[in-house]
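We begin with a single chain expressed as structure tokens, specifically the form predicted on its own.
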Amino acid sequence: MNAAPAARYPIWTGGRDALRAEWTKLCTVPGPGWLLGAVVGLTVAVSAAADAATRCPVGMTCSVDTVRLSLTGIQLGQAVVAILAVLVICNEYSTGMIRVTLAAMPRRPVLLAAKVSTTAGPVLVAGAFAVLGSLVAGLLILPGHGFTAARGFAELSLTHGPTLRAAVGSVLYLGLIAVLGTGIAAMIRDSASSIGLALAVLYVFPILTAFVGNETWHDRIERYTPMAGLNIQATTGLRALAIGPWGGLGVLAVWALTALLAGGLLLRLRDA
């Protein structure tokens, strides 16, 4: 009688299987690609526009926080994130190729794993691009705008603390948001709705805040809801957040991972 698969294979060799597999999907089609460089352009390109767009004359006080500010394109980037993950596994429902996909990686778990992994890493490092070069934009920028550490404005290098936090904390934000994304399509397996869904959930909550005018609820808005991990980003005015940055993206990291054990747990019991 011959073993169960799942005797046969075991999960370590199926994993290494499930992600060659997916790393190929990946390298051979042309989407991921060109999101992936959309997501470095265009985060470099709002963080540099936001800094041309703001000065701190000689004379007057200006309460910026400037890594703050050169990160500001992580707030566009991390809808092409989203994007990307939902199309990632979205694509194979809207062809069909899904069945072909479970048959040949029966196990789900490992397969959606393989597919977090595959598409995480790579948001990672363009992540990375995209951080360094808002940072150089704002090195840049910045200094001929009245942003200067000999006005106490905090350095954007590196080596200052804080700013290494604000520059890690982001690129590890974006991959929570591909890890989001990667559960929410999961859970849904449609593009546009998972898309419409991803994006609600990271803008429909900033843009609340600025209408609840109840201390308590736009308290509670900012500290439990995904827009939290963005404060990872502060190196200026800890005191005067809702929650700490590491908190902050602790509660994203929630989301994210309960997100992503929704999808696998539909994944596992619906056909595909």
Second form
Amino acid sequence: MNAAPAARYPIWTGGRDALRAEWTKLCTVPGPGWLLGAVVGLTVAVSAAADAATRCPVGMTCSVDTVRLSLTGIQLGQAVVAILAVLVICNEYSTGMIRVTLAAMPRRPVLLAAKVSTTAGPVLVAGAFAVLGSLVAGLLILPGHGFTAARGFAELSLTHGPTLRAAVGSVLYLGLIAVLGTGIAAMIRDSASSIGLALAVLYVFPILTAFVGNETWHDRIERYTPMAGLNIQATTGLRALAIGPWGGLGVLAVWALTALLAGGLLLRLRDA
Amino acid sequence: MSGALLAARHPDPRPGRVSFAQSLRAEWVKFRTVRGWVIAMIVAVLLTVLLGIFAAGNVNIGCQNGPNAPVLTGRACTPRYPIGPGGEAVTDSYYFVRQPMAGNGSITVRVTSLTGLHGGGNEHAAGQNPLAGMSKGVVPWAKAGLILTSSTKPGAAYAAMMVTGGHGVRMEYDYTHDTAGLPGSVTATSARWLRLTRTGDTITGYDSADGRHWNLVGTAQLSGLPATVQAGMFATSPPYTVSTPGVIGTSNQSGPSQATAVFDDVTLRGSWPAGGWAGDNAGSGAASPGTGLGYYRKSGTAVTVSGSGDIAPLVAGPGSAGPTSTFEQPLAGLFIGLIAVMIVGTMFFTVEYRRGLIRTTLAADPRRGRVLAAKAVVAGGVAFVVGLAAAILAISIGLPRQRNQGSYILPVSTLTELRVIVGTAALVALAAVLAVAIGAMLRRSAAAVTAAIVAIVLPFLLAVTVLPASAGAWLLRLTPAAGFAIEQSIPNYVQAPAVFSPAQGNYPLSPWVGFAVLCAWVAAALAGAYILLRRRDA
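Return one more block: the form predicted together with its partner chain, after the form predicted on its own shown previously.
Entire complex below, previous chain first.
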């Protein structure tokens, strides 16, 4: 702990200690490891199941985006990422640990930055494995179901530009979900409500677009809500998208950073 | 908490012996004294209603009665559809070569060919020959055959034996009933013989592949059929629809189509006073003659009949002629309410573990099963009220709003309306009980809330967005999301050429079967929770 008045030091003082402390906390409980494993396992499992359930019989034209299809598991993987991000914050509140943490590191912004880095970092690594595993599953399953390169379907190879964009973008997407989860958890502090809100934000908008009849609003929802982030997985029919792949990921980034800022602000303004 | 309190009010010499009513009371007190949960329930109702009204309404419907007429909006644009004998909205338009038949009798015919033409989009400009630009091909539900109807007015009672483009021989009556006969399509080498027989109010349909061996396909009871009916040959063909799966959802294009059938060997029995055939557009097609798609021609014994339209129940979606909507459409916001209810349901159990309250609860009533039951009943009961309030408000505000915007709400019986509303409430209640059970099993809020939400919401999400229709249908058969079927007001008719999708309100399972699947999941979760509660220390 710094004995001297905090104002003399730059804002990031103690950042390394905070990082190390957060990393130790993350590594010394079994939960995060299991959750990261679940991110990989569930993502690959759901992706493989979606591949297995889709066929394109000979003689039919199928307008399936094979890359997007083989990354379907991200829809479930993001829920596990949100759990991890929420628990890193909310477990401290439910056990009272947060008071010890803040006594050791009174600078709220540094603490939140350390927390979000130690969460998003491992999530990016797990996300990379999840995405690679999903693509490998697609590579193994889809050609046998009629989705061959000869029929004009995108190859699931990272040398193919749009596939690479979808793969890298999906990993970044999971990282942004971790940031969003951290921000929401810092705002709400209760794990059940935080995770519920995070999942509502992620799942309700895409469902809503299926029901909304008004095209203006349909377009607005696709363009300005976090669901735009999943446009990064699109490799075909980009013109039909309400917002482009990188633009969509940018929209999600704005949501995630806004949530993080709001969480940081509330962390600063409130007593723990 | 409740142990001491209850013991004071109900002195009982045996400690730990509390009645189920007392357990219920204790759990109810716990629920209503947490202000956040009560607020969450109110918010759940409000969000469900607002989101549902927003999603279902907000449609701009405009129409014009002619190229130079003023553009109208709202109620003035509401289409009028004929109502069938069962009270449902129907499509009833076909070309009919008919003559009156007095009393009992029968008509037998051989169909030697069924061909068709269809458009694929908007190539049918006003004033143009509607056949221009059409391509060859018979649409799967193009229908031609024999029909016996009380009148040629739209929505009249009827029974028909027909060959179809892709679904073999069918017997259909009164729009909603459909029975399959001989499979396979009609070609020059495999003709089909069809027969309709009237005996009082009973119409019987037969088919045959050779004209000698006849199979009974089905019987129809058309009560109140007049003594003299119109009978003869018909042809009709529903719009050709191309569905293109998009990134999110499916986009559809449709164009008109025409079916042409060749009949011969017409055999009439009974009393046919007119003695000759007359051909015209029947049903609502009679109101717009001269579309050029319906006609009949005689050459020798052969009769060629050509028509366009459909004789089928009306369903929502791209296959229908105008902006139609279903009774349950304003319930689209239910997902947000479900999430809120499931958060509270999970916390109802997990919070006790976090605060250590569970030890007090179990000290007051050591029987695990009873504690679980009390919590499930309280959470389920509250959720039922939440669901009921949300459903009633959303529908009573949403439907008039949609009507004012010009949407046609497909009529359903009061019993069906009741089933949709009470079913929605029961669905929310079951979701809450599922959340309680998962909370009891996992004991951790975050994991339990996620599991509960993922179990019900994610399958639906995947089915309406990324997954192809067949895979999505399996998710909606097997997962707890099958329970959403209870909201479906218009049955899945095989013979109605709509593009079925959950977003249009169509589920792969029938309402009660889907609901039973959800019930089975909830029962399994409760059993799991009971076993784990008994086996583990608190």
